[in-house]
Structures are given as structure tokens and as C-alpha cells.
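What follows is a single chain, given as C-alpha cells, in the form predicted on its own.
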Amino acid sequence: MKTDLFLTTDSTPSHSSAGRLLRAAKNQPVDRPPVWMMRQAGRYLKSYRDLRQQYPSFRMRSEIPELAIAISLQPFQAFHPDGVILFSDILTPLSALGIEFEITESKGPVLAHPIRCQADLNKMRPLHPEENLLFIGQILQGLCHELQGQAAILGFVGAPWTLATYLVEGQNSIHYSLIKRMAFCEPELLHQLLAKLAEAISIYALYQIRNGAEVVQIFDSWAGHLNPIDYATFVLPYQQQIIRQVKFIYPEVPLILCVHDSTALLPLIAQSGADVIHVDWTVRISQARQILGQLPVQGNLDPCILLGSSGLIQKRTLEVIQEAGIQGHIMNLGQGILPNTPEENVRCFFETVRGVRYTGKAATETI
């Protein structure tokens, strides 16, 4: 272990959980990388798993106020991350805009009336969320109140590119063979749709913030099935939009933008405007930080690693911190933790990286 960068002890003076995750997403010095868990909350938990035979309608879950915070607190109380995001879908603001879906343990998110014309798209209605997803506000108040400030409060939607998959294909997909059709045949008509949903995203991120969320991650989780010619063309404008309009209003809150299988484009995801760029385990993080520049980075620990034992877990952990370097980086998966994922395994990642201690000093060699 390279001592110079990190110290396994608690001997330095520490941050508040809260703070130190806003401190790195905004490149500010940390006493140690904050860290939190993609898909923190839900099947990997006993506690999850207990609440959901009680109420086996996700929707009811995710949109109930008070099933909502106690399951968003569920990982807080068993592992104390420096984050909690509220527990919830990147499809929930669907509703709002007039397109019914459902999301079954089975199949996942469904919806009734796929967007394949123009006639279906002339249906969508603007957001208000103050009138449609009052319960979004309300989890993210109660969280305000039940944290009191132990860790930060992450928000989440989802980005254009990827709702527009969801309205497209009707469902999960493999190939996105029908909204890359519509991008190939009817352009037009897909870059209607992702205006319209840019504009809704945006309106959501705000409002998430307004009622709580001290940092908000923007999932396209999609893109990364897209050359990177596409990208330029059907993405990244509509990320910009919604990173531009947020930030016209909320300069201080951090941004943080994931993109699944994102390695090759790295380089247009450095263009976004988001404040934190999410790095999978595709590509080693000092690799992507030589790509990213002085962008704030998070991730990037293979989730399949949390299947191995503790003494793994706390060495490729490690290993990520060390390659990472001691400012601008949030300690995270590289993409959602596993359903069958021993909480101890998880216990484990948590209390390796809360007993890192940076010195302050460059680091000059490998774990």
C-alpha cells in the first residue's frame, strides 16, 4: 500500500459526510474520497426485500412518501455512505407527461403507448411537477428532515437519450433497433421528442432541488450504445440543454453525469457541462482522468468485485482510490450494485474507503 497517499487510520481531522461529498464533487480538498453506491437501495437488502412483500408494487414503493424514505434510508442506516439517493426511477416523471408505464420485477419498465409517430408525440403534455409529482418533493423533504445533514442528498433523472429509448422500444431493449431507426429515418421527429424531454428534465431536476437534493446525477445509461457521431448528433445537445438550464439557476449545485459503457466517449462526455463525469470499470479512472482533464471523477469498482472476498474487495478498492488520486473524486461502482450481493461484502467496501486518510501528497507509486 502506497502510504504517502493514504493513511488506513482515523488519526487526520475529518469532514462531515455531507460536506465531504459536496467538497469533491466540486474539486475542493477532501480528508478522503466521499463515497456512496449506485442502486444503494433495494434487492441486495434483507430489509428491501422484507418491505417489498408487503408492498409489491414498485410504483406504490417509489411513490409513497413514507415507503419511499425509509427504503432511501435503509443503506444509511446499515453502512453510513456520505450520500443517499432518493429512491425512485428515471421513468417516474413519464406520468406527469401524459405516457402510462408499469415496472414489474420481471420484465421492468413497460409502456402501453409506445412513441412511434408524430401523432403519438403531439400527446405528451408539459410538467408541472408541482401539481403531478408533489411526492417526489415530499421524499426529498422528509429526507432533509430524517438526515438532518449526516450526508449529502442526491437527486437523480434520467437524460433524454435514454427516456427516448423507454418511449420508443416500448421496453428494455438489446439492439435499440427502433429508436435507432427513427434517428436514421425520421430524425426530425426524434429530435422533437428529445427537446420536449430535455425542456420536462429540466424542470424536474429544478424541482428536485428546490425541495432538497444538494446534488443531482443525470443518468443516460443508453448512450453508450451510440458511435460517437450519433452521440454529437442525438445526445450530448440535449445534455447540455439540461446541464445549461439548471446551472443558469442553481450554479452551485454539482452535477454528475453517468453513462454507461462510456469509454470511447469519454471525450464528448467531457463536453456536457456536468460537474462529476461517472467512470464504469471499463477503463482504468487514471486513464479517464487523463482524457477528463481537471473534471471531478467517480466510480469506477467493478461491481462483480463486491461477489469476492473481503480481502479482494478491500484491495481492487484501493487500487481505485490510489489510481484516482486524493482530490475530485467520489468513491462509487462502476454501474449498480448486484441483487445477489452479500450485505457483508457491502459493509466491507464501506468501511475500507472510510478508513482511508489522504496525506495531501502526490502519489509516485502503485498499491
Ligand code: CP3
Given for the second form:
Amino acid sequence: MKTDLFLTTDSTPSHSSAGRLLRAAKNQPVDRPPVWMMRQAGRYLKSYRDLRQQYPSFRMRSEIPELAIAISLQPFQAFHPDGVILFSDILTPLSALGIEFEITESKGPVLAHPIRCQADLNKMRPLHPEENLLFIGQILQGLCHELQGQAAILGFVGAPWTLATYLVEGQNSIHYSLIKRMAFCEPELLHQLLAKLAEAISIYALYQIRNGAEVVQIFDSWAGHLNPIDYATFVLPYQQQIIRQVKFIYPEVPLILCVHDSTALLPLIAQSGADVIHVDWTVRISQARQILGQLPVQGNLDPCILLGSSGLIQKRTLEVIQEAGIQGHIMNLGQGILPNTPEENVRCFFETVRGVRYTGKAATETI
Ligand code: CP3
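Other form of same protein, the form predicted in complex with ligand CP3, not the form predicted on its own:
Below is the whole assembly, all chains and molecules, this chain first.
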């Protein structure tokens, strides 16, 4: 295969890991693509499963700083990714808004009292992270202390639409019929909810940055279930509001926007104001780049490729890197890693990316 990458066994980096990720997010030249994995801390890791036996509650694992720091660092210790993401959940700030939830093994997130009417909505409290989410600040500070620049620290938040799917549906959903009924029958009520969430999430993202997050990924995971017209009404303005508010205070901190099943929405996603657009595997990354113009991209290997042979993992990983081009690409999976992924396959993925060197357009080599 003809390529403009030069693959080398020399693993001496010319950028630090944190520097590499931050530079790529800002579209600056790097020696090779930075790499991390969505859901890189979690059930595919034996060290996580062992810890889970000892601490069976997700909220305990993610809200006790020592535990959450240790879990965030497990994939770093195993594979040395260029980024380490805070171990938490997009629902974590809900308790600080007065909304109680639990995350169970069989059902995922479950809310005791979903928001379905004005009276439910009126009970939501404004967010004061210094009072109610102190543990998040402590986790991020702990990660700064442990990592000392050896990897970029990623914070993350859920975007209003995706959080609202949990608030209204009360759990994971297939058709999103309750929130869509609210959107189409009581749009004012839903807009109120989305506006309150946008305000809270902006405050939360700023709090994460103040405490050490060097990049913030915004998950609008379930916005890809909307028609573009409804996306433009119920999703885009609230993403833009958060990004505007964060950028106003921290213009230099890269924001990554991640929407699943997003291919048809990429032209709208490009208008969000995010610095980097996460791309899932249902589109060629070169084609996504054509739609997104100069915007840096992240992705987009199908996580199921990591269930294949090492030869397949190497080939398909290098193909993504090749197609993405030599600037403004953060290598990642198109979605979260699956719990049944063998750890040696994850190692193969990271080693493959670490073996790449960009040498500019003129270089040739075979993969
Ligand atoms: O390593 C990391 O990526 C950080 C940890 C992380 C978790 N959740 C931990 C978690 C992150 C970034 C999230 C984000 C999140 N949570 C999203 C957006 C990401 C995406 O994939 O779209 C969403 C939609 C949620 C809500 C959520 N939390 C669901 C749907 C589930 C159940 C899914 C499943 O895989 O079981 C959770 C639970 C959850 N959050 C787990 C983990 C590691 C699994 C439960 C456990 O380990 O006990």
C-alpha cells in the first residue's frame, strides 16, 4: 500500500504525550497521531473487574477520589495512551442538581424520579460544583499530580440533549419516545430543561478545567437519533451555548464533541464551535474530513476490530491513520471499547499507533 507515513521501530517520541494530544487538537504538526480510547477505563480490564468485586457500587468507584484516580490510571499503567480520561459518568453531576440516580450492571443508569412535567423540572437545583462535586476536583487534581504531563488529562461532560434523554426517559432507551413526545407536544418544557442543563454543564466543564482538565470531551451520544431539523432545534443551540461559555473563559482548552451515528449530522456538528469532532466508524474518515473542512477529527476505528487478529488490528488501524492525513487527527475508536475485548489486542492497537511517524507528504513506505 502506498502511504505518506513512515513506520519505524524507534519509539523515542519527539513530543510529550500531553503535548502531542493538545497540539493535534489545535491542528498543529505532531510526530505521530496521539491516541487514547473511549471507555479506556472499565470492564475489559482485569484490574478494573477485580476492583469492582471489592467495590460493587459504580457511584462508590467513581465518587471516592482514591478509587476513581486509581481506575483512571489503570489503562495508563497498562498501555501508556497519550490521554487519560477522568473515571466518572455523564450522569455524575445530576446528584448535585438534586436528581438521584444509580448505575446498575443489568440496566445501566436508572433514575428514581424522571422529569416529566413542570413541577418535576422546578425541583432541579442550580449547580454549585465547589459544594457538591468536590470529589471531581479532587480526582482531577490527583491525576495532575500523578501524571505530571506524561499524558493529557481529559475531563468530560454530557450535553443537554443526551442528559435530558436520561432525565425524561428515566433510563437507556431504544426509541426515545418519551423525550421526543415532549419535544413535539411540549417543546417549551423541553427547552426549559435543556437551558437549565446547558447552564449547569457549562459551570461543570469550567470547574473541571479549573481543577486540571486540559481537554474536555462533550458527549452528545444520543443526539444522532434526531432528524437534522430537530437536531438544529433541540441540540445545536445548547451545544453552542456550552462551547461559547467555556471558550469565553478558556479559549485555549480544546473541546471535543462526540455524537454517535453522526454521519448525516456532520455539517451541523461542524457548526457547534467544538475544536475537534469525534467521528464514528460508519463513515470513511477521509470523507468526514471533506465535510468538516479544516476541523481536527478524532476516531474512527470500529471497536469490534479489536476483537480480531493482531494482523487485522494493525492493518485497519494504519488505514485509518493514513486516510485521516498527517495533521489534526487524534486516533481513537469510533465508540467505547467493548467489555469482551482481550487486553493483548488493546496493547497491539496502542503499539501500532506508537510505531507510526509522520514524515510529510513526500515519504513513502509500505504498510
Ligand atoms: O474510561 C472512560 O471512558 C471514562 C469513563 C466513562 C464512563 N461513562 C464509565 C462507565 C465515560 C466517559 C462515560 C460516559 C458515558 N456514560 C456516556 C457517553 C459515552 C458513550 O459511550 O456514549 C454515556 C451515554 C453514559 C451513560 C452510561 N453509563 C451507560 C449507557 C452505561 C451502561 C453502559 C454499559 O456499558 O454498561 C453507563 C455505565 C458505565 N459508565 C460503565 C462505565 C465503566 C459500566 C458499568 C460498570 O463498570 O459498572
